[in-house]
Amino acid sequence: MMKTFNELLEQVKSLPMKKVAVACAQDDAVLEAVKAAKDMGIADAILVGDEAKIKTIADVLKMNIKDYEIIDVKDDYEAALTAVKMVHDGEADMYMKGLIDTKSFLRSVLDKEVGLRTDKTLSHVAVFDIKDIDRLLFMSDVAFIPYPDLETKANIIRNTVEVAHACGIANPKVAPLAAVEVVNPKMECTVDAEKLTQMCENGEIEGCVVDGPLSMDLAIEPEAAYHKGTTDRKIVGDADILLFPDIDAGNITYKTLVHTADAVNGNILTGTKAPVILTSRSDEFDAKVNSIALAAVVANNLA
């Protein structure tokens, strides 16, 4: 079981090297992360986009461009389709966003001919390594699905559990979060949390333990569970997966951790045929490298 991103990075290095296809690779921050991932033995890359611009950035980064396959496609969306098709056809294992708007990138992911759509719900998984927490925390959904209904929440859990399994957590504990830890008919997320718990007990959600509703403190802090007298719960401050009731709660938590906590993170889009690395230009360098590593671990599990 991987408890830190350092452990995850070491695990990736021991696996057969995966290959990431980058759409519109003429992005300095993305190329810097791709170079680091290759240098660290995490992943190789196929760079699709404006070759002249890619080479100019590579020169600044002192990146030996001869070590990479480059496919020259000037048009952004055509570059995205070219890159995603390589993943669709098995020529690459992961798909990464470069200098292209998110809407166009996702359109390529969902393309009926060459994209990575499946019959699963698409959802975003953020993985955090936080100082003083003795395990990786998997959080969803913080960036993609705004206001999931009950069945969508169940699918988000299923997607996130697959990522946790790939990281060596055989039976992750899932906490559907709310402001309180008791069911309140006036708070829909608590009602959903109870139903999700029952779905897991009935075998409708497999490979994990679900216990909700839970407040954040009871989900991640054993001492809080002790003080509140909830030590008889399935989760006693030791949740692996935090399921947010909506994107507002998830995104606020995500950005608070990124900007104030002593933490590192990585993120991928799941529910696709292969892992999709959907990072933002505002993401730190480490987050981009960690996202590539996380995608590589998941891709290895899918192989």
The other form holds:
Protein chains: 2
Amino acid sequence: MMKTFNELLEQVKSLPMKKVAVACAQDDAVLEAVKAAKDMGIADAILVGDEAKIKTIADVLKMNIKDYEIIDVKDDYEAALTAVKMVHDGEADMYMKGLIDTKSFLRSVLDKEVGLRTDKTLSHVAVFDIKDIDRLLFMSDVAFIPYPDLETKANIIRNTVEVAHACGIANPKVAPLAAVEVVNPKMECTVDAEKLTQMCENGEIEGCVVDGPLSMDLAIEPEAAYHKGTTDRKIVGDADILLFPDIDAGNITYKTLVHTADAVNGNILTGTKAPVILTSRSDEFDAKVNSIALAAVVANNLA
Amino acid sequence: MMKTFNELLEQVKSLPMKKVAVACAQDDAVLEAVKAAKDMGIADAILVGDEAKIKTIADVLKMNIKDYEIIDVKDDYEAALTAVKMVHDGEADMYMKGLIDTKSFLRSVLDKEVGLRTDKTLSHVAVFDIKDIDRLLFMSDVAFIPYPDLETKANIIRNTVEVAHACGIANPKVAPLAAVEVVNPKMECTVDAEKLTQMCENGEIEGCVVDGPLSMDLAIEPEAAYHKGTTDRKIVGDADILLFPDIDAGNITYKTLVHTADAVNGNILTGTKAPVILTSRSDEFDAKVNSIALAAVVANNLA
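What would the structure be for the form predicted together with another copy of the chain, given that what you showed me was the form predicted on its own?
Starting with the chain above, the whole complex follows.
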């Protein structure tokens, strides 16, 4: 079982080298991560964007630019469409955001001709490796879907389970989170959590164990489960996947972890034909490299 | 300005000694915290409950039971009413939960004859001292009010501002949190956040600065504000008070901090005639002592 990002990086190195197509690659932080990913044997890259600017940044970073395929497209959106089409056509395995606004980037992901849309729900998965937690935690949705209804939550779980499977977790435990661990008709997310648990028992959600509602402590801390007497549940502080009630809870928790925990993370957009990496400028270097590694593992599973 | 719980503990020691009335004091974890609070000069205690059991536990803890007033009431709810009445009558300064279920304890808080109800909204305040954050963070509501409407959110802010004032923070910065830092009509909490900001500008919420919506990173991490170019806002990663959109977001964040951050915390119920301490068995010893200290500071301000 996958325990840490270091182990995930090792897993990726053992796989056939994947290729990431970068939209508007003239971004120092993105190029730095792409260079590290290549140096570590995690992924090769195709750099689409303003070639002159890319080369200037590459010089500063002491990147050997001859090792990379560069496609010169000056217009940002044209560059995105060019990059995403390479993934769409199978010339690259994953798609990464460079120096382009998120809205335009997502529009290219969703483009009907050359984009990566499938009939699945698009959702975001954040993966955390937290000190003193002996496994990776997969969290969704903390960035993309605002207020999912029951069916959307089921789809979010399905997407996230696929990512966990790709990371070697055969039968992940999924905790639909709430403020409490019992159903309360006045708290909609607890009602949904129970329905999702039943959907898993009925075989409507496969490849995982769902047990909710659960509070955060009962989901991640075995001691809390012993304290509160919930050791008869399917999840006893050993959840792999955390399903958030909505984007407010998810995003606030995500940023709390980034800024207060001893943790590293990586994130991808999934439910697409190929994994999409849309880390932001404020993400740390590690998060960018981890995201490429996560995408590579998922791409390998899709291949 | 108050920066850490250690400084808060020092502040309390300089105040006239406060007295906590404990409902059903026959609880080892509670008595341990009460003993520590007395030994540290933070608070004296009146122990209401099963005297024989209290004495047995006191023996184990090597507590000098003669130093404490004990009132022998075997029935749990009677014990709670006896203890809360002492606070109601001014014989004690704060009210603490012992070995009694939360529902009965809260019923005693709300008792019309001898309870601590006021015309204010009752709300919960969690105070965190987090490593690498140079001030205390006051969070509400993570445990008591499920889905506050706009007016209730304003009342939660008013209650929490009073607690911050008691802790020596003259003009706390209040961040109504959301997943984003801009108003989006489809995200109700961002609309509320803007209205709360206006209510503060209009003088409807006093003694603080409100600036929302804000994402968690922009509320607590100055660097994130520089990265994202929000340095022209009233809050630039320097919020004192975090208002959560709802209990799901609040509680999940609270438990994430408890279980993953290098942090200590204390919690009280406020909006009452006197501060109420209802820590749970799963709370750490430190959290219980910190909660008594926090209650003592607030009680001193009410006196």
